[in-house]
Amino acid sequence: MGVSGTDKAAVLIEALPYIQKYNGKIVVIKYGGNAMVSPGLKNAVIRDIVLLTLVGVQVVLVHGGGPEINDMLKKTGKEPSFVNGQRYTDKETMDIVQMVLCGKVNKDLVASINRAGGKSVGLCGLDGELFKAVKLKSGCELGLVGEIKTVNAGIVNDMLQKGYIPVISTIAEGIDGNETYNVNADIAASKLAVALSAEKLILLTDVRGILENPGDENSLIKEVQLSAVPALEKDGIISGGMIPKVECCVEAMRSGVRRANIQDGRVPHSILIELLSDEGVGTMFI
């Protein structure tokens, strides 16, 4: 049985205060994982973004593209290489990262948004000196992986003021030489959200959020106080690949972003559920 007109009206009425809350505000969404490779989920994300724009939300989409990079590396006969879960990026790999992220993935997303009725423009970290970085210093050698030092959000603000949806790929201009660097998309989204004074940062991932029991997806922690994060890390509740995502949210909020969310990109329309409903989704930092 279809949804009745009354039920549809109730959904719109529930959304009204959230539309008013976010109207004219900037929301930065980091997009990656299964939500990018599944056609159905990708279509849902694109439609969510277009709808939000039509009701006055200024959406900035920051994307990754790991699976596409791996595919292209393999086509060239080069095996992807990872060190402690992070991509090792030599010069040849960096060329492919730049080609795939700034070319195919970015422009495919721009075209998808335009076909869905939005107005989008593709940017990378080199455009307008958006991201400047130095080589990341870590406990292991990662090659041409960068640490963002400055964000020049002017070009993004210009696009937003002209009514465009900026779609941003995460490479950066080196300021410690003539190299171009591969940078982590979660970190790039967090730093951009701060530079834009965004109302909200959303990190789409492949789990529901922070789980009290990492093996039980029904143990979702819906809200986390920033002050509680160290204890959750100490207890092992925040661990592994979730640690850098949480740190991105914490840094963003301590630097002026009002709200941050880690949520499941595998849930169709999770962006709308989080922003425009009482239900919400994922883990929200408060």
Contents of the next structure:
6 protein chains.
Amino acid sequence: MGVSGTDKAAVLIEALPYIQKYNGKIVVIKYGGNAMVSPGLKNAVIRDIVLLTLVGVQVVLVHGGGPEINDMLKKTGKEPSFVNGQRYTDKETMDIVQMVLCGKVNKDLVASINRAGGKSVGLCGLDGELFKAVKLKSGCELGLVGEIKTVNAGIVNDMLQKGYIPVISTIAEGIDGNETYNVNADIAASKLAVALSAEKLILLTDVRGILENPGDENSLIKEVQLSAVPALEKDGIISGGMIPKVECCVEAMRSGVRRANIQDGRVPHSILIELLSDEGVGTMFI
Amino acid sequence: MGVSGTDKAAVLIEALPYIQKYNGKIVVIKYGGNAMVSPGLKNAVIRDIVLLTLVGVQVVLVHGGGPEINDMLKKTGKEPSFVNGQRYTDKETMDIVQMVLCGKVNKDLVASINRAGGKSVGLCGLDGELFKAVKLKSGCELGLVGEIKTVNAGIVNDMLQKGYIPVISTIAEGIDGNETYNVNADIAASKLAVALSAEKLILLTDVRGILENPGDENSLIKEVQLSAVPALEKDGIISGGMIPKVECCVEAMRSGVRRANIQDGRVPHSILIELLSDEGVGTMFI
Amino acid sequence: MGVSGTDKAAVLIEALPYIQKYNGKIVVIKYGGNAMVSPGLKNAVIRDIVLLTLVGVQVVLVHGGGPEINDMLKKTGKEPSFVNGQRYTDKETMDIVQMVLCGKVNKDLVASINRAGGKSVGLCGLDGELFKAVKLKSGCELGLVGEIKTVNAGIVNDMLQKGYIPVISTIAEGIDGNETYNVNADIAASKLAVALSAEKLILLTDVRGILENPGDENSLIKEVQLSAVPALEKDGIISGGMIPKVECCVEAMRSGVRRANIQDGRVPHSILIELLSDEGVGTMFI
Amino acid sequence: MGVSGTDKAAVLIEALPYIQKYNGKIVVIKYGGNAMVSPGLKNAVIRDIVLLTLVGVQVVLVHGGGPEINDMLKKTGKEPSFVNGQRYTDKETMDIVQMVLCGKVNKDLVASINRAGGKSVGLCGLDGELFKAVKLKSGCELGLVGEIKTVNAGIVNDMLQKGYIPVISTIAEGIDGNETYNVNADIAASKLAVALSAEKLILLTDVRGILENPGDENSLIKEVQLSAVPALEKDGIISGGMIPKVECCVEAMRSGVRRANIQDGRVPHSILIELLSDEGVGTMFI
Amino acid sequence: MGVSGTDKAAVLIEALPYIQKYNGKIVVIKYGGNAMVSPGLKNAVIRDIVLLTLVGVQVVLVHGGGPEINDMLKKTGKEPSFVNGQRYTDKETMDIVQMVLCGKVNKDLVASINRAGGKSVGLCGLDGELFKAVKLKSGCELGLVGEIKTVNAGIVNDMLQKGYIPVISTIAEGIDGNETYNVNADIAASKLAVALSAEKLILLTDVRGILENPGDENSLIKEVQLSAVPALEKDGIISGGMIPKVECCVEAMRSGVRRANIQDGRVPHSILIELLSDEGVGTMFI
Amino acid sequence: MGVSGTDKAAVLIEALPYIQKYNGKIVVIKYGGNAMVSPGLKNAVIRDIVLLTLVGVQVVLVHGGGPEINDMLKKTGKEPSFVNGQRYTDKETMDIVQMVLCGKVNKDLVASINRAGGKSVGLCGLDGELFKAVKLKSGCELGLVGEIKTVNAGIVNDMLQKGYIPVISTIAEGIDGNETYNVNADIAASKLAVALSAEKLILLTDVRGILENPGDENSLIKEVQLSAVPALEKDGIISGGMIPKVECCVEAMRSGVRRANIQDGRVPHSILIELLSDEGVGTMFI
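Shown: the form predicted alone; wanted: the form predicted together with a further copy of the same chain:
Everything in the complex follows now, all chains and molecules, and the chain you saw is the first one.
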């Protein structure tokens, strides 16, 4: 990097008001997509998180893991099956989901954060009864897909207080029987942000954010007012897979989270750029 | 149960001095074998642990999971392979080991303890850098089998202090590279007991304990002095798979754990009977 | 005791939900009558209390001491005198009451609890200004018999917090002059239970509880709803010395104590059986 | 009092360095003799103690009670009996001793301190196992007279920490059986002062202190060096009942108490004058 | 001083209820005038403060410094200038005011308190943003004279909690620009007393208090009810420089300070006499 | 600044290991010379300090103030006078020194830090008896110039613990009389760094550091081993005003400070560049 010492100082000083703003605050990051698949991007995310922790931000990382689940299902001879975009989860699939998320993706992230100098702990919705769910009511049978009913953030707060970076897998304890449920990671992140009174919720995606002109990545809408969401949905500007993500952001902010962001996980260090510099990335809800 | 109210009180009063003895103390239980496989025995172990927690004992549960690992390997078309009684662990096997232990066995135990009224959290050797290991040096190639080099019990103490029952999977972070290692659960339990200054280490097995006459279950030796171990090994009374278990007990006690026990996990509630009644079960090292 | 190891475990496991229920809760026990006089029963009460403390119950023991007071009065050549069932207490008698309760009965109980492995402290209504009273207004002159006006439970909470089992003598500081008053131990226990927000108040008596058929010990009424008390009094089922005891229970529960029990102190370990097993003893108000 | 406002301020200002000296320090006062018998002197002692507490001194009051014990013995038809100046204490006498000290003298002091605005608690050697003793070995049979073997000052420190003024009766739990023992109050005060690392031990007596000329109250020796004690004993200047009191002071200081004083309890407010003014009273060991 | 030991004790005992009253309470003293100028009086004030601290009063000292400011202005060749009794404060004067108050008067007081055995820290309205002000709106131009808008007593509470005696210079940070303002010390003391929920505000002046007959020092009015103030002002009994001081007292008490006093700083130890003896000095508002 | 978002992130990530290194550590900065005189440089220093605080560094700022003292002396008609490079300090000069340092320079810095979003408190050597000194023994008469004898860092630690940035003026309380002394700020910073067990001492100067070739600013020696200092002094590479500054660094490190730096205060943000980037500035002692 050809940045001079003076410019380095300027960058750090530019970060000053942002560090002041987020100091001691909780930021919940939903981590998935390309940012999880590419080793380089993954490495950047992890270093962002460790840096944020050091400047006093309390980061909670909620992760997905679709591709790894699919890989494992295939290894065991099962074909992944989706209904209306949601994974059909029979008992056998649920076992694989739990194993891959809680046992593989989660603990690998923990190890990576530790190796980068952080102090991390891997949890799932069963630990300390973090998430409790019932079977999701849906038009079609989805199997063990759950809808979160209660969030008991005690264990996450305990961990933050002891200085750990909590990494969370989104499975939940059933309260309508003895089953364990697969729950949507965006929704889990949103509900956890609410329970933690987080300052910010960040959803990392594989698009730049909400695009004025859906086909044109240069037409990013940088800020969207909550009240403008219905019109944008009606106009088809928010559409498809973006709709549930936007709903998560809206719901979080309506329930007390101060800000929510949908941003591009394909940009290295997009978390750091968003939180600690003048450049915003993605779409922020205001 | 046809026990009268008076006899019930007598049993509780008999437990009094034992409760006094273990109150506020740490007991590390290595949980494996039949006690993990049979639902009835598993249920008894979980209730024992919740009860012990309520009477002020700080229980840490270290678990194995061989059968589940074998099942999963088979599902993915891999044949479990053992060298001198130890699992040969290539990279693909290690992934399965980690997934099954940390993602399935561990979190299922956590959910069961929570449902029984405890407050539990599932951890592995990666969380908070609990276990760090190097590749085990052995006469034959075992792949990613590790030897624990450091135990950082901070996270386990943090959890105990916050009132959680820690359930521990025995994989470890490599310090000789970026690998994760499979480590022996008996040894991990023993080393963790030392790091925690535990009052007692209990190894649950599928035999009654050390037998005077190896073929005769009625010839149980109830107490063995540490100094008598070499002679018992020489005489073949301690032999086969019992040798490494006995070594774990001896090592733990030599390093400060007050008592170690090898006992029969096939007896329902054997933990409770051992800790809170006049009846000892299994072999205690003194 | 011919109870097998397995049955012992079953008894302990049966106690599990009760221990969970009372863990960290305060139980106030009014201790008097035969349970105080018979060395065997006294010993059982003390061991019950020490055990309850160990399983996390915060026990407060409020004691009487009529027979010892009478003995001492006789030794000094005074004849005990009662008016309508209440002790007539002149200044000289009050001195004896205070000496016997606070100096003898109380401290002997403290020593016994300590010897049984508890950690106890003996207090009276004067310590930390626990009980303040005025002269009881009554149809007939009773001398220095007081009616509690304020309960300052600070000292009892301080002691519980420091891990002591408080043993309480029921004399009170007069706020209508410089006198010390003798106060009724059942009422004092009831009012203290209220001030401590106790989970349970237990009055140990020399009868089995409220009897459907007062002459027949087998006609015990196991549960009485508060709302049913007036009818039971009208029907004479609650009568005589039972009336003020029932009033103490009703008053305590109306003021926030969750449960109150009148039970038979003549049954060894009746406290333990009541609190930690499926068998109830005596009459519980609900 | 005809002291002007200005002179009042001067007295308070004179107290300044003494208050600085004793602030936060523990002072153990052995209280007995005339200061306990005369209501006026008693009242002055109590106000001194409350004042000292307010200026930050942590006062512990250890009391005797010989005359009250004798009165009570006589009321029960027993003649007090002494052997070489020590009370012969059979079982019946011991009961009276315990009742009078712990039940009457102690609790009356507690009530008086409370009424003067202090916050007091009455304890004896049984509470929290403060004093443990064995039967005193002596040339002649003394019955239940004990020699303190261990002082567990935990309960006294707990009380000081919670802001209470502990008032202590000197009976002790026997460790050579189940008996309770009568122990010497001067010795108990001395040993307690050591266990509490007290700044000062004050023994209130009915003489002015050590007198150069035993018959002449004007020949008070104001300071005695520990090393001078043997010579003073040899010369008969320290003699009779003064010898054991001097030994208590010497022993306390040899074991870490900074200063010990023998002073005249017949002078009103002698504690205050000693601790907070330029006038010393009595004999100070240095 | 010819006061006997007994009289000394009497003075201390007389102080007892006052010490009880102010124990743990905050007293804010506005210190100025002769009491600051005369070395003897200054010395007496400092010893009063150290003594009060030792008996558990939390003293906060707010000081003025007019004469020292005038001296310094003159040394730099500037003539002090006053408009309607308030100092005209141009930028250059403000620099002198700040230097003299915060750098000289304040730190000299700190050193004096330390030398007298206290533990003191010197602060001004800039430290921890204690006082924030805007330019005082007045009929005539006064320059950098400010009106306090916010009091952030956090730093004063932090200091009291750590055991320091805070000494406060009354300059304030401007919130309407980057200026620093000179603020009235009586008003600052009053507002600080309110922010600290002080028990008492004492304004030391060079008169005896409010005089019935303004020319006659023997006509002191010892107590004035807040409701009587308007009439006293109308009658000219409260007049001239006394009016704003009385307003400070009224305002403080209306906003929660329990008592306010205007008293004569020319009487040595008048603070001690007022707070710890039966003699009141000056005029107390009730 | 034309730095891209990606480059900004790179700068922040480069800072990561340095932030980890200094997190929770104490850095003492001696602030003087041009960095104090130029408003732009001063502003940069203040923002550096606020940023460091936010990333978890505990900064203590020790300041000089020669030019302001000279200005004020001249305003009062006194000519600054120096003997061998040290200010001759008569009583009148000392008053000016104290006023200017503690009242003006110190409090202006506090206000600037507060306005930049920090939380600051201004202290001098008198507050909490931070610095105690005796008259400096020197070949020539220097008046009230002191040599620090004791550093009582309690108040600085108290402030750091409460989250304040302490700004320190270097005057000291005399322990050889009642005088206040002027003490050298470099030495005070060095001794304070030792007392605080600081991680780093930074002396800001008006030169680039130690120059191999004193006339050539490009000949900066970036690292100097403590053991090499005597030779560098002998060779004249360390000479003149650099000698005492180097001695301060050597002394600090010999007494436990981990690192010391002499660096150029004329470079904007040189503190930030030194502490949080790969570029070192100035000369570091190792």
